[in-house]
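One chain is shown next in structure tokens, namely the form predicted on its own.
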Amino acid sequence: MSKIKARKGAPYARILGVGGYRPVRVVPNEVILEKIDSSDEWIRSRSGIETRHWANDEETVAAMSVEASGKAIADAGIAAEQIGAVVVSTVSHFSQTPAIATEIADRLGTDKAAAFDISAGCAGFGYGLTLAKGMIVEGSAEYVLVIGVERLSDLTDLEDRATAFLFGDGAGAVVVGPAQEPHIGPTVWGSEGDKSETIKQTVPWNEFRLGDVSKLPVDSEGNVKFPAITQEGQAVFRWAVFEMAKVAQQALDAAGITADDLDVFIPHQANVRIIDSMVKTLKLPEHVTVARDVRTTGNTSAASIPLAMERLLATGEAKSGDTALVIGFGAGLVYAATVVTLP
């Protein structure tokens, strides 16, 4: 027999919270045009981007996770010293090591929180929300700040016409906390490895350090590139259309509910004509409140979901107490869907 004690935390878990940043530049697609051979036309009827925004000195991944997860903690109305773990998705945090979550549960002022970096690209934020429920569940913390935060100008080849315009920076947070009734789904996650390579940086750090420049890809100018992340647009996007709506489909039912009894779908804003194929794929009734914050924010990775939220919230297009199924999807090929409860 075991001698170990099992601790149990609440019944279930829920969002409380959600927080935003988006930097104050805003970039146009006229800007992108001025390095690829493109129109505005062809960048709208591809992705339906018509602007994002690109972070400054200043606005680094700590300053937009603070600045955001601020916003969450009092948008939950708890103190940052409840705050029992922060977990950060992210892929744009240069620093091997130590994970940007310690400094920013430092700046936040909570007390000694447990903090750590996870990275799975796009799906980022719902792996977070998922690691998050099972920490108030199995009782290791009481609330958890999940964040996703990306600055991925940082990681973008401006003279790539496949993907130029397609990123953008900012931070979204989300406090999770106990809860009497479920308020988050199962979460339908996994990868699939085999097709990792249509995602991808474009050089690992080590041959960027150390290898031949000869090998090394240049820009126009003959200048060796910082490493860049590239995809396959149209394997993904074929991946994501036919692959992704049965996940979001499998999270349905997962929950128990149907297509009919969702209020919101927030899929992560990758590109409108995925999310409006995903759409008509799993019928969802007109009732159900659509983001497609991608059209001014762009494709900004980890944190797209949780800013897609933050701002339908604060618009009036979604409502606390709605259902909303979200879904993220991205390198690795990665995926992670569940339905919540918005706070």
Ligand SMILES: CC(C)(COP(=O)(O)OP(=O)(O)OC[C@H]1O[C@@H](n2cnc3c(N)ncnc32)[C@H](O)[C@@H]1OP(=O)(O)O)[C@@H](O)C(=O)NCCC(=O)NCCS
The other form holds:
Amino acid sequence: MSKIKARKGAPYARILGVGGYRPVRVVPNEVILEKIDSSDEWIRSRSGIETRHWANDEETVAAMSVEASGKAIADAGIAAEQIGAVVVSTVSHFSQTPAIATEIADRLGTDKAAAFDISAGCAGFGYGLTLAKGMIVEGSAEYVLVIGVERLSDLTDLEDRATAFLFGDGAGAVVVGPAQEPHIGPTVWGSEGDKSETIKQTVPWNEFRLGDVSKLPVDSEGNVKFPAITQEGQAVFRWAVFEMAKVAQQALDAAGITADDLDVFIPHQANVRIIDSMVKTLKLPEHVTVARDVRTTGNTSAASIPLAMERLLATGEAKSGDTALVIGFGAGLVYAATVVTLP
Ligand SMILES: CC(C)(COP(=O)(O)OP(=O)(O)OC[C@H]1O[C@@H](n2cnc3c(N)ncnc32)[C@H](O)[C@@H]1OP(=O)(O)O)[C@@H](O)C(=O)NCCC(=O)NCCS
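Requested next: the structure of the form predicted together with the ligand (the form predicted on its own having been shown above).
So here's everything in the complex, that chain up top.
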């Protein structure tokens, strides 16, 4: 017989508050066209993207996270000291160690909250949310701050036609806390590592450091390029359209609801055509509000779902208490979908 005593937290968890931060600089497609042979019309029709935000030197991963988190904490009506854990999902924090989460936890004024980073690409928000729910129900934290934050402009090759127009910067955060009823449904998640080559960094850091110029990509002026995110657009597009609609449906089934019960759909903001195709496959009724924040935010990876959530609530397109399906998918390949009650 085990001698270990277990701990019990709240019966369930829910999102209590959300906040976002978008960098000041708005970048229209015209700026992207300075470096690639394309057109505003092509970018809009193929991706839906009209503008994105790019961070300046002061808008660091930590600074954007602190801004977004401050709003989420205020929205939740709690104090920073009550937060027991800070989970940061990002692929664009440039120090291998320590995690950026500890600095953010400190700057927010938490009381030595547990803090760590996770790397789950564009599914990062769903992964963080799932961890938060587990911590709250297990009792290792009463309130958990989940942040999705990216400065993808640092990892974008502006001469790459396939990706130059896609990515943006920003931070989104939610506070997750105790609940008496289930307000975060079961997560349907997974990975397909056999497709890991479809979205990846052009050159691993160690090869970049070794600096064998003959093997490193160079720009139009012959300078070695900084590593960037590259992807096989069509392969990822097909995977997202065919496989992710199934995962989204599984999340609805796991939560015991149908598309008719939904108020809001917040998929990862990668491409309006992917979003529209999922809406069709899932047969979402007209009354469901669909997030298409990608148009003015671009693809902000882990930040895209909380940023879109915050905007829908701020504009009144969605309201507190609405039932929303969220699904993230991307590099790994990884995915995570769940049904939540909006804060
Ligand atoms: C990137 C993406 C918008 C490209 O759209 P697409 O319709 O797949 O475009 P393709 O790569 O098939 O290219 C179609 C044509 O446009 C051309 N093209 C490619 N990039 C172009 C650009 N920036 N501007 C103009 N033309 C371009 C291609 O050369 C090709 O021309 P061809 O038909 O003469 O050969 C799309 O693939 C996509 O959104 N993929 C998924 C991205 C995603 O979801 N990522 C999420 C993970 S985080």
